[in-house]
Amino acid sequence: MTTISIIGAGNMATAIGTRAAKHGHTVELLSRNSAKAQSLADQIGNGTTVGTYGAKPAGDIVILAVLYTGAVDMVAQYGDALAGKILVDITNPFNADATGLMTTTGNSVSHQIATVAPDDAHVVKAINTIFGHVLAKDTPLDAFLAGDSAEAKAGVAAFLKSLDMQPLDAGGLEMAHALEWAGVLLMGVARNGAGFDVVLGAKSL
């Protein structure tokens, strides 16, 4: 398969990294907390490595598994180390009670990341509509994605397919804000009777 770099060492990094390693990918973890990253690498196993935070990631696909509040600054700090990379924004910029967003139309977290990322890096919004513990079950899932680069989206789609997930292209990066709202929708449905094992998907009739 290929090497996937994940910046972060929390719940989503754990779920994505574990699933990726199980499906044959080499996983590289990068985190300010190197001890936490090493502990997670040991937990995931399957050749998972820990890279140097701030250095050029090994993978062409770099998953930003951090809180939205720090994502933009982190990408800015990485700077040219992310040149040519596909940056997968999985963030959900929820307000305090997860009933709305801290972003606006045309100013999604993905847009903000694209503004500070190197010109030849490509941002794809994806995986934000799936709870981490659901992702960790390694069952087939639908995964929405959005981005302006057809080549970058094709790369992310191939990665998702390799994890037994069905990629659903929502369109250009302008749809990233809609996917952030889909995260709010998921929270609402989960809280109002469906429970937190619920997933969002699309089905052809």
The other form holds:
Number of protein chains: 2
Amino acid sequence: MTTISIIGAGNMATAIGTRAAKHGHTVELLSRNSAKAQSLADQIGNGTTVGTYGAKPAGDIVILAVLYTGAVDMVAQYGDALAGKILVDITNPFNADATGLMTTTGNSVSHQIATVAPDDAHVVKAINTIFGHVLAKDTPLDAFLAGDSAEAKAGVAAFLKSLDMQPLDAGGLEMAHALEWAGVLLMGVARNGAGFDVVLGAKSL
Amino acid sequence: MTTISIIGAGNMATAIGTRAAKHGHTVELLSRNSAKAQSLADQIGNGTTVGTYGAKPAGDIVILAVLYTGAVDMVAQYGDALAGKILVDITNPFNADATGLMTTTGNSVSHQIATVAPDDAHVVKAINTIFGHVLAKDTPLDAFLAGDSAEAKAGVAAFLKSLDMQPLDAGGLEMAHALEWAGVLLMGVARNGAGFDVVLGAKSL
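What's the form predicted together with another copy of the chain like, now that we've got the form predicted on its own?
Below is the whole assembly, all chains and molecules, this chain first.
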């Protein structure tokens, strides 16, 4: 298995880190709040480490498990420390009541991250259509992804598969905005009868 | 069962009309091209009728099975003939390469239809996330819907259920744009590995 770096120590970092460790990956946690990261590393166990926030992450795949409001600035501040990395954008830039987005077509959070990231980093949008507590259940589910680098998407897809998640490639980075809208759709069905254990997916008939 | 009116005589009209007739509904077809409507009515059989285009449809539920480019003008031209009806907007206002939309937040095709429709008509977005040939297979599948009228949505949901389609309420009319983006997502996954027999859905874990 591989080393997965996760920037963040909140709910999504917990869910992804726990699921990744359970499936044999080595998890590295990175957070401005190193005490919180250490506490989460202890909780996850399985050799989970805490890295130095701002330094080059250990994993080839770096999951940006922070709120959308901070993700772009964080990547900009990291700068060249993210050179060559696959950056997984899991953010949902919801508007105030989660019926729409703060982003616009061609300017998804993924686009904004790609703009400030090192040239040889690759952004993949993924996992934003799954509630953290659903991810934490460790049951099989579908996971949409989008990005311009076929190689980076293959890497993320292999990681998702190793976690019993069925990757569904939606296309290039321009489709990241469609995934952000899928996050809105998820919230919509959850609040209108489906409940918050719901997950989006796709199947062939 | 109920009478369902379908405006249009193309692929989606064929798929919806065939599936509705198979499940015991009486189908009325309405088209500018009455010869095409009659030919489709003969194909569907089961008592399918052809109504007078522009006159009051027989069904309480009127499915607007036309391209998005013509849907708004058509509803405007119908005018008061659609008073009190549930108008089902199934359109996908894709951009040229179907990676985005011609509509914007707060101005989905459903919003535009609601603006020109009679005051006591109710617009429900639905069925736009299902390919016609997948709908025609008559296998169980999920169907998202959105609209402001709970009563109209209940009517559409009952109709969908009667066709072995699991209705998933996404919320008010503001969510119609999220459903339009879900149409984009469907195209994306279909073209990037999932294939064109794919259908979107949601399940509780």
